[in-house]
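The chain below stands alone and is given in structure tokens; this is the form predicted on its own.
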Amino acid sequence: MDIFQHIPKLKSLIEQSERIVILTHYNPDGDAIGSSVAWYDYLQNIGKNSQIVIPNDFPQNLKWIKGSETALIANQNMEKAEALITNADLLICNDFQSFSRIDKLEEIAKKSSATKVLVDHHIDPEIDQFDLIFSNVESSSTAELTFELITRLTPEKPVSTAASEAIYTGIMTDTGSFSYSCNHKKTFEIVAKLIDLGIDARCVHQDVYNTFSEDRMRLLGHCLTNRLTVLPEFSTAYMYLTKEDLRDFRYVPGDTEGIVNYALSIKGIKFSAFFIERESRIRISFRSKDEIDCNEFAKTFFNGGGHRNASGGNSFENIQETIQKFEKLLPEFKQKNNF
């Protein structure tokens, strides 16, 4: 099915809407922020009133992205966020496949009378929650899909340099700097177009990956030195952080981004996990190689999901019980995935 057949309908919805809200998921990453900013930039450039609303704050190393400063952080001003969503004509639901991903905004968004448009690349979208769906699991990122949509909406008008930088950030971060989920020619063709539009790929990489704080670097060192467990018999490694660890290393949003990937760089390791203790839950990131389906693992056992090789989940047991459960599941998981 050609998902772009509904472009005329999307264009008509945008033209008819006076109040447009761009929503993205809890703990927004580079793809969520990059694609949201691209939509905001596009809508501003065609004279439309729009507002990005995100459930909670986003990482410091993404705040250089032009337009990100306009985002309303809902948990800092829930009253205004609720009013914007409730009174919107159109909700662009960006980089999430279910309203459960937007935390405390879930019921507000569901109750809104706005037309709800999904733009996403995750598997198993909750199609009954949305009025118009642009979902493509073959896209490297929602940012890539956003670029395709915007260029089809106004083919006569090039994407701005600012939006191109935001889109490149989304693609780059959601593919681990082009190391996974990007084995398609189209992704690199779009990157080439972004460079033609004026981005400096080297500078974007520098701004995203080489601007971390000293505290973040020491937190990474702590993870690798003191919190890493390797289970070679299961081709698995995992790390964890307690609430005390986060406090001791003065954690800020974004400091743990990408740490789960380090375990996969160990020879022979094909499956990794990263457990982070929060106030009300254990947040878990999973990564895998080749055909190993960590999405199914996250969905079945840890109330989560995502992609085949990159997914997340939650546990409402304590961190010791969560890790014990994870280890007990490994023999069956390895046998099922034949690794």
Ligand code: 5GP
The other form holds:
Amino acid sequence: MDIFQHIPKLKSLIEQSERIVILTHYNPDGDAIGSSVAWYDYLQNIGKNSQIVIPNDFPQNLKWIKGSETALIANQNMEKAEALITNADLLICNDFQSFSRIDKLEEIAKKSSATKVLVDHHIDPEIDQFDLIFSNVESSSTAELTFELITRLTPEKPVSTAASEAIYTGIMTDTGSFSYSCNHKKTFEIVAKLIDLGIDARCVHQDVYNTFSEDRMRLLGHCLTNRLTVLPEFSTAYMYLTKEDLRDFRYVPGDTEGIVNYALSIKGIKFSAFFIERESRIRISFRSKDEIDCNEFAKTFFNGGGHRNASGGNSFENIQETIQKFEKLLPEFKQKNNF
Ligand code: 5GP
Ligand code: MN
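To test you: the structure above is the form predicted on its own. What is the structure of the form predicted in complex with ligand 5GP?
Entire complex below, previous chain first.
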């Protein structure tokens, strides 16, 4: 099915709407912020006001993105977030497939009478929750899909350099700097267009990846040296961090982003997990190679989901119990996925 067949519908929805809210998921990453800012900037360019609402704050290394400073951070001003979502006539829902991913905004968004448009690339969208769906699991990122949508909505209007940078940030971060989810030439064709639109790819990479704090780098060192377990018999490796670790290394949001990927750099490792002890739950990230389906694993055993090779989940047992459960599941998972 051509996912762009509903572009005229989206166009008229945007034209008719006066109160547009752009929503994205809890713990927004480069793709969530990049695609949201691209929508915001695009709408501004065609003379439409909109407001980005995010469930919680986003990492420091994305703050340079022009337009990100306008986002309303819901857990710092819940009343305003609720009023905006409740009174919106259009909600553009970016980079999540279910309202369960927007934390405390879930019920507010579900109840809002606004028309709900989904723009996303995750598996298994909750289609009943949305009125119009642009979902493509083949897209490298929601930012890539956003570029395709906005260039089709108004082909006569060039995408601004600011939106192009935001889109490039989304594509770059969701593909691990073009190392996975990017085996389609379309992704690179879009990147070529972004270069034409004035982005400096080198600067974007520099701003996102070479701006870490010393604490973050030392936290990474701690993970790799003291918190890594390698299980060669299951081609699996995992790391964990306790609340004390986070405190000792003066953790700020974003500091643990990407750490789960390091385990996959070990030769022979095909499945990795990262457990982080939070206030009331254990947050888990999974990554896998090739056909190994860690979306299914997260969904079946850890109340989560995501993509085949990158997923996340939650556990409400303590960290030791969670890790024990994980280890016990490995023989069957290995057999099922043939690795
Ligand atoms: P991360 O490990 O970076 O937090 O998440 C990896 C991927 O899995 C992301 O694309 C994210 O959207 C998805 N994901 C993370 N946590 C959850 C979750 O609790 N539920 C679902 N359905 N997807 C998740
Ligand atoms: Mn994404």
